[in-house]
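Read the single chain below, which is given as structure tokens and is the form predicted on its own.
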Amino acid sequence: MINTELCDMLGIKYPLIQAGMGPYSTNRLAAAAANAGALGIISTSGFSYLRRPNVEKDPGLSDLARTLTDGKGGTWYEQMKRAFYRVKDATRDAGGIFGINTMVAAEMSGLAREVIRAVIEVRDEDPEMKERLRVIVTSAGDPLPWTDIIKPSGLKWLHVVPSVRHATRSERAGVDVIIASGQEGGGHVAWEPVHTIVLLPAIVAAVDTPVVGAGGFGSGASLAAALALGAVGVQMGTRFLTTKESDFPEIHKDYIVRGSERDTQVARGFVGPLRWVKNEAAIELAQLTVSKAPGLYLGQPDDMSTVAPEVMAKENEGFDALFRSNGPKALMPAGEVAGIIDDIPSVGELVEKIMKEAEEIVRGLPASFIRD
């Protein structure tokens, strides 16, 4: 069986991380991943929608809210904490290990602070939670300002980076694991299009902190490749999204299964570039990006105070269409790995298939290529 430093550090069976993806919940998905021996991650970005007034009266947002909550009411903060407890309860029999993710970009820093506070509170309230909710994954921002908040919590801290410079800064911040995320990934990607095959070994060579690969992973062969490049595991988003237990809508999964490796599109998003399923909405957003925010394609970052409001309005329109299952008008995050996804298995089936394939490849490599 393949066992790496990541497994020993986090107490997981397999060196696989299920990425926390929004805006939908990943509550059911996180539980299924944890029960299958991977690290399950509860997405928290969707809870930002529950902070909107009258969310229960909006037909689209009310559907989203049902994936995030248990229907018992309360503030968004109380509902988020109850989501953590539901995952704990769903993973009790298997003793699954899980965590949460949060974006720490300036635009999301207020929500991130509340998320971290909630995680610390539930771990202090419940010894079993402290034993199994072990991880926080941060992304889309500078980790250094968060050191004094996260390090004393006792959580294992993973931070997602798109470059060597960001990796060395993460090491300075004291993160426990660096996630090197290449341009192939779905959802948020970097302003500079550096791809995983270059990024991952470059970061491994630059830091002493363990490194996980992300962006383009979805098979046993890609896990074996990541290990060969020096990683201690992989994080997968799109591949886990397209499973039976995934909390995401069927229309999103179907688009991914039907797509090829060329059927994704990078365009401007909430906190920077995002990779979407290439459909009518994504193409329109890309065209708007070219005319209103061309710096995205030139590696010139902007922010919420400078990006054209028409771009943000188009993104909100696309998410509203997703909540209403309007496929052509919906904006659906997905990575290039969509091109190798042609089924919707259970999480357990997926994990076992990936690990079996990776082990067969790793065991077979010396006999295949090394000649005395």
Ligand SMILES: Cc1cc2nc3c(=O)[nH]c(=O)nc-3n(C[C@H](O)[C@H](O)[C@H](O)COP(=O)(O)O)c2cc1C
Second form
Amino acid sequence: MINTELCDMLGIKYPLIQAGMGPYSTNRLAAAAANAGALGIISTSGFSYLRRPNVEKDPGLSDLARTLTDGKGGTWYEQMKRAFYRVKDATRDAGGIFGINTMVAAEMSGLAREVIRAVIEVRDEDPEMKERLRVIVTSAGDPLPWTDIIKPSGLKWLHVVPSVRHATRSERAGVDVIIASGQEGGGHVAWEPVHTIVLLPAIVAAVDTPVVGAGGFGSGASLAAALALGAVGVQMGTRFLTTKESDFPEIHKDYIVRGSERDTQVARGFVGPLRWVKNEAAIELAQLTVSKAPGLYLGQPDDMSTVAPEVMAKENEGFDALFRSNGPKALMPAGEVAGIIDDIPSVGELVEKIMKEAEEIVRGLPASFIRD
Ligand SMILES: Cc1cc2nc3c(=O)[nH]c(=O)nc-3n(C[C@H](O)[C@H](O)[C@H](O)COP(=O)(O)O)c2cc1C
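Can you give me the structure for the form predicted together with this ligand, which would complement the form predicted on its own we have just seen?
Complete assembly follows, chain above in first position.
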């Protein structure tokens, strides 16, 4: 069996992380991933929608709200905490290990602070939670301002980075595992694109902290490749999204299954560049990016104070269309790995298939290539 330092550090069976993905909940998905022996991650960005008044009565948002909540009401903060408890209950029999993901971009730091407070609270309230909600994954921002809050909590801290510079900064911040996320990935990608095949070994060479690869992983072969490049495991978003248990809408899964490796498009999203399924909405957003936020394609970041409001309005429109299952108009984050995804398996089947394939490849390599 393939087992790495990541497994020992987090207490998981396999060196696989199910990526945090918003705005849909990943409550069911996180439980299924944890039960299958991977690290399940509860995404928290969607809970911010529950701050809107009467969200459960809004026909556009009711589907999203249904995936996030248990329908018993309360503040968004209470509902989020109850979601953590539901995942804990759903993983009790298998003793699954899980964590939460929050973006620490300047635009989202208020929300991130609340999310981290909730995680610390539930762990303090409940010894079983402390035992199994072990991880926080931060992303899309500078880790250094978060050291004083996260390090004393006892959580294992994973931080997502797009460059060697961000990786060395994460090491300084005291991050336990660095997730090197390349440009192939679904959702947020970097202003200055570097692809996983270069990024991952560059970061492994630059830091002493264990490194996980992300962006483009979806098979046993790519897990074996990541291990060969020096990673202790992989994080997968798009591949886990396209499973039976995933809380994402069917149209999102269908686009990924039908798409080829050329069917994604990078355009301006809420916290910078995002990789989307290439449909009508993503092409329109890319055209708007070219005319209103061209710095994105030149590696020049802008921020919420300078980005054209039309771009943000278009993204909101795209998510509203997703919540209403309007395929051509929906904005759906997804990675290039969509090109090798052609099924919607259960999470358990997927994890076992990936681990079996990776092990066969790792065992078979010397026999295939080494000539003494
Ligand atoms: C639908 C979707 C939503 C995502 N949402 C988030 C998010 O809210 N926060 C975040 O840090 N990363 C987000 N990501 C990025 C993933 O955490 C992960 O790094 C990425 O999916 C890895 O690339 P892959 O899709 O090729 O596996 C999202 C990705 C997808 C596909």
